[in-house]
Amino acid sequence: MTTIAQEPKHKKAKALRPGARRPAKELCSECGLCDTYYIHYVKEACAFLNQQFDSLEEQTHGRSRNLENQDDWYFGVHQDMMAARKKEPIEGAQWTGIVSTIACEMLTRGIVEGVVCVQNTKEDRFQPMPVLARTPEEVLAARVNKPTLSPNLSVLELVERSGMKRLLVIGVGCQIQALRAVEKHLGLEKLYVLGTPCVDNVTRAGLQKFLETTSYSPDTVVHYEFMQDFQVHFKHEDGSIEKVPFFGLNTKKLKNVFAPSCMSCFDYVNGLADLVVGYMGAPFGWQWIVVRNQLGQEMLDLVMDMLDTQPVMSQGNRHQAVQQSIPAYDKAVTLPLWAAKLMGVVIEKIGPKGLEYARFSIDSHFVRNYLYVKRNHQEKLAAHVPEFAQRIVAQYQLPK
């Protein structure tokens, strides 16, 4: 008797039409899962419907975070950290091009057959366009961060239809949690995940409001980043760098610009990626690399001879700065520009650096996000805020 293989259940599911309300409602991060038939798994997979760090870390890394180790609270499961930069930077990259170089090497060497990454539309440099890149040229076309919500997982159906068995996915925490939850259904022989830390994304309209409120020339901004010197660095088309102090931002106008999903997120450091490349734990001008498991080490090994590296360092004490920032943010305090610049200079000289700056940033955002969830989604608070985040927040006195 011949047995006919049944088609997987998810292939019978229908993706939501564009503009339809997603299951996570206002907390949807637009990761793209609901734009595919993998929506069949959304109740299990969505980071905002089912927070499951412990089980997914165990699945991905072979262990969950050790809550007796504060470094695990902050940086997740990891086996190595370093600061690095490319000896020969990629022209036009946001930093020196480490992420793009790893992806290109993996394609060129045949380690993977495709790379999920994000280009931009022809009309708008900040409008994300997820693609399944098959050539280094397509990967390089995706360089530079797009600081907007991006449906990276919308290409998963294309991956399955292509017959690819070896894949690299580049993404942020909410996307990667959903990816890990459906990983076993993708039919892949090998999945590599290269993550970036992520915080405070916006819709495209929200980004425009941020640019117009903060930059002297919003239409010429190529990319921007909140940097370790406590200033927002805007790079413009002519190559010039505009710097705006954190403490001089118009908090009243910008307080509600960030996506509710980002205000409810506790995966700043992308804890489910194999390898994470960011900047916040490194000295100014360097990138911060976190190797979480052996697959991450394999990816880093491909480019080590192209990098200058140095050990991570930690300096200063973040606690007072974080505690003082809580009521200031809560009351939407904006300093005069001269005072903001002066405070930025002082904090840069005596404030947290390296890993302590990373902890400062994590503390600040986790406290803010905890308060947001408590005030707006009280019913989700206990299940949604992971234990490591609760321990971080418990270090501070919170407003009602």
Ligand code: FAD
Contents of the next structure:
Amino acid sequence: MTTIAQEPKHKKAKALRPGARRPAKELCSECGLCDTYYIHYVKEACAFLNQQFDSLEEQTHGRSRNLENQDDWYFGVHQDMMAARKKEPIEGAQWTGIVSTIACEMLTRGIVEGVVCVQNTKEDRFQPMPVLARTPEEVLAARVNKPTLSPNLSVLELVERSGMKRLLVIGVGCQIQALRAVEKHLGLEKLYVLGTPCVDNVTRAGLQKFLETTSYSPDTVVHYEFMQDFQVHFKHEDGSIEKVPFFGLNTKKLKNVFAPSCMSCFDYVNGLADLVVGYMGAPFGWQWIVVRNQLGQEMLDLVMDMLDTQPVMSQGNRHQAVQQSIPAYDKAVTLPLWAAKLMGVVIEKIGPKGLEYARFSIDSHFVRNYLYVKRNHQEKLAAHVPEFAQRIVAQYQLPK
Ligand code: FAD
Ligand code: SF4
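Would you generate the structure of this protein in the form predicted in complex with ligand FAD, following the form predicted alone above?
Below: every chain and molecule of the assembly, starting with the one above.
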């Protein structure tokens, strides 16, 4: 008797057409899952419909966060952390190009057959265009942040159809949460996940508003970053750097610019990636590496001889600065430029550095996001905010 292999049920599901309302409604981060037949799993997989850090961390790293250990609350499950930078940075990368370098090495050494990453469209440097890269050139064309919501998972159907068995996915937290939830349905033998931290993302229209409100030359910005010196650094086409102090941002105009998904996210540090490459826990000019598990260590080992490294450090005390910023943000206070610059200089001199800066940023965003969920989605609050985030928020006095 012959048995006929059953087609997985998800293959019968229909992807949503562009522009159609997503199951997570206004909280959708456009991660791309619903652009594929994996929408079949959306109720379980979507980061905004089903918060399941504990079980996905257990599945990925072999354990969930140890709540007795404050470093786990903040930085997630990890076995190592360091500051690093490429000895020879990649021209045009967001920082020194550690992410692109790891992906290129994995392809050229045949460890993976493809890399999910995001290029931009020809017409618009900030319009994301997710791709399944098969060559180092295609990976390098995806270097630098697209500071906009990006449907990276929209190429997952392509992965399954291509018959690929070994894959690297580069992505931010909400994309990786959904990816981990459907990982077992992708038909892969090996999946590597290289994550970046992510916060305060925007739609393409939101980005335009942010640039126009904040930069003196919005059309020439090639990339920007909220830096550890408490200023936004805009890099322009001619290579010049424009610095705008955080405390001088026009909070009133910018209050609604961040996507609702990012206002309700508690996965700043990308807790489900194997390896995370950011900057906020490292000294200025360096990248911050968090190795979560053995796969992450293997990925990092591929490029170690191309890096300068140093141990992570932590200095200062963030608590007062975070507490004071809560009512100021809530009332959308904007300081005059001279005062904002002065405040930035003082805080940079005496303020939190290294891991303490990362904690400052996590605390400020988690408090803001907790208040956002409480005020706008009260019914979701208990299930959506993970225990580690509740503990972080509980350190502060919150306004009503
Ligand atoms: P590169 O070699 O330049 O490669 C960048 C990679 O990012 C590319 O492979 C590309 O596919 C991927 N990518 C670009 N845009 C997106 C996107 N929208 N969604 C998913 N993947 C994308 N780090 C911090 O420490 N603190 C932060 O607050 C922080 N905020 C971030 C916000 C956003 C929206 C993004 C995308 C990243 C953020 N990062 C943050 C990470 C940091 O800015 C760098 O991306 C990281 O350090 C890697 O630098 P690199 O030079 O090694 O990357
Ligand atoms: Fe679908 Fe992703 Fe939006 Fe959730 S966040 S509704 S999974 S596209």
